[in-house]
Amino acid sequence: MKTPVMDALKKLVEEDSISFHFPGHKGRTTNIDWKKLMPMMDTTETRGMDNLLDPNGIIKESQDEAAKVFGAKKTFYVPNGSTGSNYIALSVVCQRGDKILVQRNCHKSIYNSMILNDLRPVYVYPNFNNLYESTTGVRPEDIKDALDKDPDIKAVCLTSPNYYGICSDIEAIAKIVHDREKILIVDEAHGPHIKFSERYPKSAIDSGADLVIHSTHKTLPSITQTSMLHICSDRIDINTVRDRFQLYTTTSPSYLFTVSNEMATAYMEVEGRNRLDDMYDYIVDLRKRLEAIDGVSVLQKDPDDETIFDLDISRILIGLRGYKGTELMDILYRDYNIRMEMNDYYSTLAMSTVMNTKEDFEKLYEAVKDIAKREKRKALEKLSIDMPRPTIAMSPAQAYFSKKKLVDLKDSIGKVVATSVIPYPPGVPLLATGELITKELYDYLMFLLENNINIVNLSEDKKQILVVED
């Protein structure tokens, strides 16, 4: 047979591009000689190797060591990404039919978990910053108001930092949540590195969250699909976590993922911590130099926006006047061999980690500076990309397991969507399962498609959508 995946991967390796995208290891080795050891390390639960689903030997010892490093009460290595961690977390703290307060721009895995666990969402919306045309964080008072309005809410699930590095005030929110005897889950998938430097935002682990999810593959030198679930308070029953862990985890967990979690943590404890601190001042300076280029904007901490409680500066969101984010991202790859993580309408995102070098950053700077010298363009048509606020017509589980049908997009207005419709990345549903498709949402979806934003869960030709049958 043909081998298109292998062929493409070989080409990628030969390309030797500069990586400002996931995974966090950037194709560079740290303290594992993958070339030499990988085939032999891909093993199973043979003698002396322990069992991730029932650890009582080397894996238990490793997870306990990781918990000490991160400051958690207990840490679990999750081999199916933070998707798996989110499934476990929501199932631990909620019973079927429970209400849960969810940040509306959370990752799709939270929405899928609500389907699997038959939960009733109540949404809290992030702020929209008009200066940067970007969603930011959530206000603690909005959490308070939602919990006081609906005491039946069992738990709160937030994302911090978000894709752009924006952090909410988790410490203040945790106090509000715990004063009302609720549970706080923080999807900190994009922030495992912030635990390792006091110069970065404060981790949710240290801010009072009960459960914290980390995608080690995103910002630590760990391979794709690695994640950690941290138990951070006595409000969480460890035996329930063990039970749900087995429910949602493959019975053939990869030792490559397990050892990658372990070694990424070992690396960050000393060498990675030092690199993170060393790079801080340099990145601050780089962001200033980028913003000094005529026509370039860089997302900064806005003193007039309280919902940007803090900002992880390792994410560099770059906009250039006259260029759509898709176009700028394409040019950086095509002309400068720089692969960015994602784009929105206005900007493209450089996702940096401790494995990026100063040379990587300088090449990014010189490329943006060079593009900015090209023929000046008019500013883009001013368009708000604030999140629409759909109406919940039925619970996610009810809609997902209903009788469904495909309809043309133009005929979908007024119907209930039967599967989440998701611009990807960042993986935040524009329409969540069970929500009503309005004319406003239809127009917004068409706008995204017309601007080459990839939309997941439409038909293959992107012309049809799955809805609940009338």
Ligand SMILES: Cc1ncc(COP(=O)(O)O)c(C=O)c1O
The other form holds:
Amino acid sequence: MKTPVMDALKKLVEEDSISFHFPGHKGRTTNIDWKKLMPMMDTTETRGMDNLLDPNGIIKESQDEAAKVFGAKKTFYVPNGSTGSNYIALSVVCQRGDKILVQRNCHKSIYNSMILNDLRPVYVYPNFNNLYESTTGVRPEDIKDALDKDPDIKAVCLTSPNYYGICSDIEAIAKIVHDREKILIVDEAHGPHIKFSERYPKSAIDSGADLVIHSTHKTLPSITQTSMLHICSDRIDINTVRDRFQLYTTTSPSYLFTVSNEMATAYMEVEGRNRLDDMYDYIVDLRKRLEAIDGVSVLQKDPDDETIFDLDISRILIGLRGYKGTELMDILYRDYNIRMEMNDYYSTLAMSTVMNTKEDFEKLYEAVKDIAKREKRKALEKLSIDMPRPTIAMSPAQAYFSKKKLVDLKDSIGKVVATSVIPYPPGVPLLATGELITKELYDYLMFLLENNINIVNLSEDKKQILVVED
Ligand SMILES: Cc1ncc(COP(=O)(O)O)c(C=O)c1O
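Which structure goes with the form predicted in complex with the named molecule, now that we have seen the form predicted alone?
Every component of the complex follows; first up is the chain already shown.
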């Protein structure tokens, strides 16, 4: 047979691009020499080894060590990414039918977890930052108001930092949540590293969250799919976590993932921690230098900006006047062999970790400077991203498991959407599974389509939408 994946991977290795994308190891070796140990290290529960699903030997010891490093009560290595951790987390704190307060721009794994666990969402909307045309974090006051308005809410689930490194005030929120005897889950998929330097935003673990989810593979030197679920308070029953872990985890967990979680943590405990601290001033300076280039903007935390509580400076969101994010990202790859993590309408994102060197950053700086010297362009027209707020017609699970059909967008008004329709930007579902399509939402969707905004989960030709059959 043909081997297109292998062929593409060989080409990728040959290209040897500079990586400002996931995974956090950046193709570089830390304290683990994969070349020497593969494939023998890919093993199972044989003599002398342990079982991730019921650990009582080396894996138990390793998870206990990791818990100490992260300052958690208990840490679980999860081999299905933060997606798997989010499935487990929501199922641990809620029973079927429970209400949960969820940040509207959470990751789709949270939406999926609400479907799998049959939960009733109440949404809290994030702030919107007009300068960067981007959603940011949530305000503690909004959490307080939502919980006071609906005392039946069982738990709160927030994302911090977000993809751009923007953090909410988790400490203040944890107090509000606990004063009302609820549970706080923080999807910190993008922030396992922030724990390791005081100069970075305070981690959710240290801010009083009860359950914290980490994508080890995103920001630590660890392989794709590795994640950790940290239990941080006595409000969480460990036996329920063990039980749900069995429900959502493969019965053949990978030792490569397990050891990668372990070694990434061991690396961060000493060497990684020092690197984070050492690179801090350099990255702050680099961000300033980038911003000083004519036409370039970099998302920054302005002390007067109340929409951004705190910012992880290792995420560098770069815009260039007149360039759409996708074009800038393409040019950086095509002409400079730099691979960025993602783009939105206006900008492209560099996702750096302790594995990036000063040389990588300098190449990025020189590339952006060079592109900015090309033809001068007029600024892109700003889009109004002030989205209407839909009404929930049925629970996500009810809509998801109903009979569904694709209908033309123009015929969808008055129907219940059976998927999440997500425009990028801002990456917040315009419609989440189970919500009602009104004329106002339809008009807004058309406006986004006319402006060539990428909308996920419509039909391929972007003319149809999945709805619940009447
Ligand atoms: C905020 C957030 N949570 C969870 C996930 C899922 O993480 P994973 O890819 O590790 O399953 C992502 C993925 O990008 C994410 O952005």
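Positions refer to the first chain, counted from 1. Please read all numbers here as calculations on a predicted model, not as lab measurements. Between two forms, the rigid core is defined as the largest C-alpha subset superposing within 1.5 Å.
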Taking the rigid core as the reference frame, is the Cα of D304 displaced by 2 Å or more between these two forms? yes
